[in-house]
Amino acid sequence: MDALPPFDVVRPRSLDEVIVARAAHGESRLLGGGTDLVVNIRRGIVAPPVLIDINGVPELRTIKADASAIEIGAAVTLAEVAAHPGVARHYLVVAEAAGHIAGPTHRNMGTVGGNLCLDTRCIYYNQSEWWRAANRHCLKTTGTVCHVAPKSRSVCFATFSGDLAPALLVFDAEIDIAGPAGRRTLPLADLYIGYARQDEPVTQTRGDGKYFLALRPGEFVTAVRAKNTPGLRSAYDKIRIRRSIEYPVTGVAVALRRDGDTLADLRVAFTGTNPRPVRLSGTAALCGGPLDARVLAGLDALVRDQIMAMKTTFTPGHYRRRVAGVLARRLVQRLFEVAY
């Protein structure tokens, strides 16, 4: 295993420091777990110079939900997000998707802010610096090209795999920010810009599996917050290798809510296919009758118009496709069950 590279470390006591930590250390990186961060690190993929470690900030160490919402700080565990009572009452989907993230160890350590901006991965770039040296650098390191697709126009098609992401989407989570220029909140949806479209060039809004997050220099996540929907019931599922440790081959986010007979509402959230966590989008058409042959082959279809097939593990892609669109069918047929 290769030795760690040297690096000084900032301890900030308070999100003011932070916010001057960074602004004083431009290439710093925070540290909340470092379960990927010193990964990576040792790796070679990145070497700050300075990291920042904020678990001694209080601001963002809180966590509160009941009934109506729902607000994690930036350095809450993952194993505190679900052993929550409160979380695993009325947010269902997010307790199982921290439960679901890595091994025990990895979940007392890794935070909710390093889960929410989890770098992008592919099996050319999460390597050794021997391994990538062998095989050529790939574009999202050094390199000019995309192994994954190397005829992608220098498009980066690494996959987001962080599991919280899909199931705070599904509450329409807004997320606060902040940075040198202050302070700012937006949907969580808007922080991940990793559409990876060899038709669109990668840009501040469209960016690609290199460029996925919409943070601009030195700003970072602070806190995550939603609001509950009455009767809406939710899960979360994934497929991986290994059941601990190993990153999703797809992960699945759904909340329903059911009225009688009757699909009133319907989100589905997938991680681990696209350079971003997506959210299905056409789903409120599938809604208003029974939960039938008519809606799951309109929501295979949808699968299949918007989860990525590229090859970025060592599954293939189109087995990854297909995974995700099983993994949606029965967490609705579930849910439908259960919410009467």
Contents of the next structure:
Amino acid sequence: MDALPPFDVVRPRSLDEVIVARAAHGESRLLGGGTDLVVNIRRGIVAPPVLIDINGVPELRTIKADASAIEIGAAVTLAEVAAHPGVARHYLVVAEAAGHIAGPTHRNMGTVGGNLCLDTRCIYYNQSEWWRAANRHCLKTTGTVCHVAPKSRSVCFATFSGDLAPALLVFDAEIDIAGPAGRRTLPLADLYIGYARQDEPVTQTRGDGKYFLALRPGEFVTAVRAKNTPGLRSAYDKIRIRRSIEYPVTGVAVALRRDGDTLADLRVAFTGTNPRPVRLSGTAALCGGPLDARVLAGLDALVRDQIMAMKTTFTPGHYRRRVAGVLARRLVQRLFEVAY
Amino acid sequence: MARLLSLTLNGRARTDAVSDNVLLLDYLREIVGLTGTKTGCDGGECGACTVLVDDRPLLSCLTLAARAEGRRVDTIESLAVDGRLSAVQRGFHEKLGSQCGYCTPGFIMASAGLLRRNPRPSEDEIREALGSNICRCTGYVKIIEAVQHAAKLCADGLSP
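Next, report the structure of the form predicted in complex with its partner chain; the form predicted alone has already been given.
Below is the entire complex, every chain and molecule, led by the chain shown above.
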């Protein structure tokens, strides 16, 4: 009756105990809601001998959000983020992103740490063992070829699809990391190294769909936090083939500031397109004037340059890239026009 | 490693020896013998295995049994009392919210979870709360009517 291969579960009661357990079990994985990890264990994609259940660690279960700053522990559930009054009031894009993840039952289970570190996805990867074996596996598991781009030289193009990351990237969020060498803080943007450049070898600082997080062995995310920017309006939108459970075709987070008729600040970030969440660079050049055709065309050009959707889902890459541009443009226009 | 799991299942305290790698779904069906909770997609995509843990709907196919330690778990078997159907069960029965029936326990538990925290949900709130469940027969219209009917029965004093 065992649906899962054997493993042991350890239940630390403090952050220090998690660090010790993580250091003691090199191949262990942290267990939050299990909505991604348990599926991957069942599919034979990963086989950790030890799971470290972090749900009983009070330090990882705190959530604070007011007008000046937001801080969320890794084991806080997505439903808790979406329902938190301070998050909804001051960081609407974060509440909306959390409330758009999977379905309501999944959000009762899934955690912030799990969503930020969500495994990248691909139609050649998220399959059963026998399916993958029949296709001679793929680069992200034990194979030698990326079926999405067979001519790529050992570069994996699996797609990052977490929704919280883009929402937090528009606030320049930072993450707290704990590990055997102690604690450190990293800009959230630097956590994601899935650049997947065909013309560059994969290194420890510039990875791909397989090596997409800048975490060293034994390290894990303990919390994410950000400072608020006064006057910023923000929102999240995403398109899915089915409006529930389904992973995104594209998700986009926008934050902007409007001074009179001037677009004073513009921040845009995407998920579901590249092997990392992408905070669009170059948006500062679009600010300083009204939201006119020049700005919208400029936004489109930035999306075209920086959004690299490949055939990693059932919807084609070129379609996802066009959806990304349209979704961003609509959201920017809506946020600019809305009475605030 | 097996260890003792103590929980309150359908209102009764019980303790079982359960291996770390056993899912809540398999614990309920194979160890306890409560087969009302269904195995569907086995991957968190269909909601047929939905149970309530401390009144919140969870997917038992993705939850390790050990995580129910010290908690209150309610399955479809807990709803009828002395043969009398609960409000949600009557809603699904009287408004034809069930066809082949396979997804029904999951839908009923997700609906019961909704009505326990929100006894008068709007249609949008019902649609949102059932977003983690899939039905291939009904087209959902009858399911939503069933939950609306159940909410009326709750207002008349029936428990969800």
